[in-house]
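Read the single chain below, which is given as structure tokens and is the form predicted on its own.
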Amino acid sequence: MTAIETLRHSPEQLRVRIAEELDRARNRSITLTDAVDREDLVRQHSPLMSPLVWDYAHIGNQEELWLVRDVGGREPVREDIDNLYDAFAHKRADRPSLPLLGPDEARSYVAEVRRKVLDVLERTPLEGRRLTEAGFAFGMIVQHEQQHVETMLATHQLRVGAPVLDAPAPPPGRAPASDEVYVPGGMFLMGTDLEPWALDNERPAHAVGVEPFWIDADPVTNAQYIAFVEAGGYDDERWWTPAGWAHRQAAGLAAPQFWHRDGDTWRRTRFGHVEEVPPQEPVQHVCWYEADAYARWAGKRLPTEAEWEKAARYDPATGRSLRYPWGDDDPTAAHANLAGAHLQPAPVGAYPDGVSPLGVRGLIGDVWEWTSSDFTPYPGFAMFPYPEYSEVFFGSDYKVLRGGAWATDPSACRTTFRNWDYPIRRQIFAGFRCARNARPEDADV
């Protein structure tokens, strides 16, 4: 049974499928904060990011705020550190000095909202009300909190000292049929109406029409983007729009986060691991402008958001959109890398289950991909539950990336999903992939 049909089930096994997800999400968050000592919780690893403690005392917030006052009525456990984890009222630079939770009270308050949370899924109502409705609210927690496990990961990323985390190595890769696919121009369905978990930016579904194109069969790998690095890809201002070379040369941009020379090798640091790059990995830890300059270099683009999820939904046998590349059915191992499976992307081609009908690899887990289209709200935009979400970033001033990352959770990740991002943020698990106009005598390919 897919996540869909659980969900406009009986009561009582949406329940159960809720409780499932809302464990999964708190294994995830406990992991990573046992994972480190007192010292490492409470410390700020980088500008960018909280403390550990911090997140993880906001994840309980949130659940407060929403499934046990909001929907289930109860009083307030902590009303008091409501503005300490507001994460609109404090820069993530500031919040270091606030009076935070210590891990023994985090952790504390962490657990006391869960067992009222738990109390209160057993108690209310799944219907009759749209932000319990299918347990939405249920849901875009779930969600929240997973997100912020995909957060945690790049604090442990940028995290200094011996390595704490540890993961089995991924399945080896397949190499590529051909480097592009095409995809026929014309109309195809973006966005839903149909997830009952997706949140206000996904919606509504609409009809949206392109031009053919090609689109790289797989994401840019490491090798590749190598080759740019060692073509002086990042000291020609041919490659960079203006505010991307002004950018590269204020960061000193020179290769890939993490990434140093290591005599004819590319060596990275993997949290804490210090390993050669592997070649057949897709690139991550590329900010939007070096992703637009690779693609520039290519001889190609970035594809637009419509047209990444033309790649990853549309079906020609049928012309329906799909739910994920390979199908309706929810992810599994054998489709995707999510979950954090691994700590890294694998090599290209390693889930040959998860291929679209049209042939593309990979659409689906491993890195996020970047696109060229800003973040701005489709056409019937109805913002819900609250503007903070989405409504307040639409705008210039952030793109769009898709597809989820090997971080990425399963209960986050979806065709129709969007995440978005400064161009210039590196510490996410960010690549991308090519595409390029087609020309009139390609669509006899």
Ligand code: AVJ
Second form
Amino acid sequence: MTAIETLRHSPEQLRVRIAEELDRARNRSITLTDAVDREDLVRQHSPLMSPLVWDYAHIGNQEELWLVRDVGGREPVREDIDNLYDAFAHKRADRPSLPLLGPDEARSYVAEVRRKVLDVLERTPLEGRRLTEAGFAFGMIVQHEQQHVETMLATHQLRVGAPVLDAPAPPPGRAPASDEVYVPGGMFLMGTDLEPWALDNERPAHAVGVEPFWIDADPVTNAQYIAFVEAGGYDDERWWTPAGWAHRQAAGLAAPQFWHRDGDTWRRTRFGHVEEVPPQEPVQHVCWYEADAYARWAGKRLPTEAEWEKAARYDPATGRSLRYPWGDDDPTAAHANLAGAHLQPAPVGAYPDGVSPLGVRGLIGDVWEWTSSDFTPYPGFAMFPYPEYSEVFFGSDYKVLRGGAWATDPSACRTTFRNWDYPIRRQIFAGFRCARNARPEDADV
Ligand code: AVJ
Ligand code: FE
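Show the form predicted in complex with N,N,N-trimethyl-histidine (AVJ), please, the one above being the form predicted on its own.
Full complex below, order starting with the chain above.
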């Protein structure tokens, strides 16, 4: 069932679908919070992250605000804790010193909110009001929880100690037919008006023209990135922007986060496991400045987000923009590495069913891909339903990431989905691919 098809569903079918999505999100949150002891739940594992118990109660509080109080019109469950879990009221670094709900209190609060929400779901018309049309507010809260699941995975990755998370290995990779794919110039439809659960920053759909360009068939691999490291890329100012070089110096960057050198071998720590860096996996835990420097060293550049989206969804046979690289069907385990199934990226080429019409691979899942673009509103942007989701972040402080990571849930992953972060951040599951301008004679390929 595709999200577009949810529009054609009976309200009963849509309610079943929403309940399943809420349940799937909650199961992931519970897995990540049950995996550690109480001390690890309340501890701050990095000043960049909240304590896990904050994320958990914040998930419940957002759900209460939108679905119990607004959609349901019910009495508050715990109005007294709203401020504690308001992400704008307290910086992550300050959250451990707040009088937060303890693990048991947080669990019973979150469960009580969910019980009420399932009752609200039964009684709410899923039409007639924009907030609940096609279940939007429920979809927004599903995506919110899944985004915090990804945040909690980043916290787990920063946690020091014995491993507590495990997953089966990803499928094997395969070599691409060619290293780069030619994307013809011209207009394509960017963004969406059709996805019922698309967030405000993905709207409206609008025509965008791009010049012809080449894009890497795959994200940059660890082996390719090691070549940059070993060629002295971190010590050559030529490859870095002034801000990037200043950050590289100040932060002492020398390799992706979580890597260390062991004799002749690069190793990484992944959820407490120390392992050799897999050469064919997309590199992850690099910041935008590192991605940008690598691209310049390689004689290329990062793609703009318009270029990324055209490579991901433009079908040259019809001129249409697809929902996903493979077509209009929702993602399955055959299309892409998503939802934490493997707790790591897959080697490039592991998902032949996920290829785009032009032949670009691994666009959805594996690693978020840094683009060259600042996070700015599309022409015709209209904030909905609250300014603190997107609008307050627009400007030149944040760079856009596309495509989702291995940690991202399909409910929060679309070719139109826009993520953003500061260019210095690298605890997120982010890598990149490169692009370059085409020359006029390339049009003959
Ligand atoms: C869209 C991933 C940047 O985690 O800061 C979570 C998502 N917004 N709670 C974030 C979000 C409110 C957001 N990102
Ligand atoms: Fe949040």
